[in-house]
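A lone chain, given as structure tokens: the form predicted on its own.
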Amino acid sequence: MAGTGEVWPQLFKQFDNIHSVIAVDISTGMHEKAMLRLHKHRNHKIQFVEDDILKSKLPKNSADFVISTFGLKTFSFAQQAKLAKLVSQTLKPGGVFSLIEASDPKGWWLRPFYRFHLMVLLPIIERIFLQGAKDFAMIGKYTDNFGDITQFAKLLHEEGLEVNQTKFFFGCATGVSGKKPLNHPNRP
């Protein structure tokens, strides 16, 4: 779920002591595009692991932080539960996490226009300008099914993590962040 690493520049800027980032994604192509477009000058600090994150054997208590942008909406409830467990197991005590996802801004008066943008405009833009890419065609459907980050936040909390939820852009995106307590009981 590392995608193209849009947030890595901000991580390196905010935390100048980061020695390396382990980017896990199921798509080698996605990583190659990321390295060519955004990260040529820091490729020595980014280790790519091609892996299905839900089947990953990442070392327990090994990560200072876990981040993901816009990959969660494609997961079922069962897959979200596996991911919450993986986040909890992978983080070091005191480690932090942050995930953001496109969401359905129920109750927002501009919601119909936002939904039109997701369901109609993005797929049209994709067909015309991105020549065969399938990234945007399903965003509206995935976002409808996902709702918002609340369900995933509860799963993280059930794994013993400290959790904060945030709405962005009137709820068009929602985020969850927090940390693994220093006294977290590492569960099997």
Ligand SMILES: C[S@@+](CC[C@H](N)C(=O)[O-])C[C@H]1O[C@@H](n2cnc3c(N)ncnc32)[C@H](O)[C@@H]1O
Contents of the next structure:
Amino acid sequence: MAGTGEVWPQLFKQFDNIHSVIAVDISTGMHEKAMLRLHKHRNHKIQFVEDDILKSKLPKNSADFVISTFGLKTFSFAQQAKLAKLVSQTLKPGGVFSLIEASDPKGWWLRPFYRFHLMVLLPIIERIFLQGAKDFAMIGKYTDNFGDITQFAKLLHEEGLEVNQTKFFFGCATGVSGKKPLNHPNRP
Ligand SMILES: C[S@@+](CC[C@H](N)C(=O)[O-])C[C@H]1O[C@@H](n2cnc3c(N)ncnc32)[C@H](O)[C@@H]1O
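Alongside the form predicted on its own that was just displayed, please also present the structure of the form predicted together with this ligand.
Complete assembly follows, chain above in first position.
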């Protein structure tokens, strides 16, 4: 769910030994525009694959790392389970992963204001200033349905991965990161 690859600059800045990234997204248009506008000088390092990630045939035990930002929240439990399996299969033993998603900050005293921001303000701002865009029309609903990353973290754990969960900004986003153990059963 690479989208416009907002995270790639940080990735290449922090890890200058990254040789190439395989970016998977179901939408080619988004990727092409992002490559022209944001990533011209690093396009030799990005290989794009147009695919539904849930049907992906990425080679097993092939990736040093898997990352995904803000692509999980529309997935059902069954789809999250497929994705967890794919992450586990695609990583090399010893490979690492990190995923983050917008979440419902349950228990935070400012949660009602945050929800108002997601449900009402963001869609209005989008309607007024970004004519035609519908990126934020459903974000409140999706975030409500998603909850947080706990369920996905459990699925990754069940796939035999080592898993750590992190809360960002009082739980407005949650992340899961970790590693495929060297002795994972589906090593090559
Ligand atoms: C909210 S955007 C996140 C984009 C980017 N990761 C970011 O942080 O800016 C979600 C992306 O997931 C892609 N997407 C949704 N369902 C997908 C699927 N089943 N397979 C591959 N990509 C998918 C969409 O095309 C979109 O680019």
